[in-house]
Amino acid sequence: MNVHFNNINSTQSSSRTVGLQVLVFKTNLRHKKDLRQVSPVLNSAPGILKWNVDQADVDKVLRIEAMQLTEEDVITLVTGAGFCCEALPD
């Protein structure tokens, strides 16, 4: 089951052109309550345009489409919400 969320953040800087990034992470976001807990954090993060979690995947893969965001930024957000998050190689 894929759970999709969209977040269009109006606070992004338009003065600098940066390409769209797709960042992929292994997480322990297993349950709906986990998604409810992490949603406000990811939805309010500047730079995140869209995110989803593949709950059917054994690695509970978090996929993020973002502008001006690093893997470390996402790991800090997700771990700060109390969950494990590890970047997956390309």
Second form
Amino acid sequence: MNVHFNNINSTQSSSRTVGLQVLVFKTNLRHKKDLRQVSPVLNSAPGILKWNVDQADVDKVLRIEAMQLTEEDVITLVTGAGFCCEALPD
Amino acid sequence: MRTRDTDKEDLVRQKAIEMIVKEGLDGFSMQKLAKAASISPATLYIYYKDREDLLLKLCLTVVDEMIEVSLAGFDPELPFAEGMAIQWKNRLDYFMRYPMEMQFMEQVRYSPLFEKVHEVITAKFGKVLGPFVHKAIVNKELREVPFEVYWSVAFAPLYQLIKFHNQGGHKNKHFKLTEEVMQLALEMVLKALKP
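Could the form predicted together with its partner chain be shown next, to go alongside the form predicted alone?
Whole complex next, starting from this chain.
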């Protein structure tokens, strides 16, 4: 379980940052080693309660349950770790 | 706030079952399902964690409905023959009403997914049917045999008749599972199960 209660970031740049939310992204997290690489980043990110990657999907969908986190925050984290990450459009 | 739309969830489930029946489990993907249900993959991932999560939840919904229909009006305190008659009628009722779901479960039966689903089925049915069967053994209405033997004699004949009904019999292509045919088979089954 990737549960973190510490340090809830208080920057609220849009209404979508309030309360529990599910954020989904298209990534290139194809392999187990990719997950190993990105895990520490996501596990230690404040605001991320749970995350998983659907590796059965062509878009390798990264799904995040988060509090007070923006899509941009996640994209910065994942691209910072060296992977592609873009929001899946509604 | 984004709310869950139960109509949309029902549509997603219905489309998923149709797709799996038509194309099998291997060909099934979240992307294809999203397209078929006219929603975005992103919305699908709001409801479900991943492909496996969706399949498991889908199975459990189907199983819950099947169990609910199967146990309608059933009471474990009923005499064995009467309880069996209700079971047969309910199960037949389910498969006539939900032929798609029945084919879907057939697909699942031979996948790794089935292990978890099977646990749920066994636990839920066992809670009600366990006491029913034990009482019947104590009352000398039912011969004590290994569970698989009991189940094969008690229910497999019904499922084979349903298959014949759907696909045609061996000799009679137009075989139909009527009330009379069902009663005949049930009568023979009850005879076979006596101590």
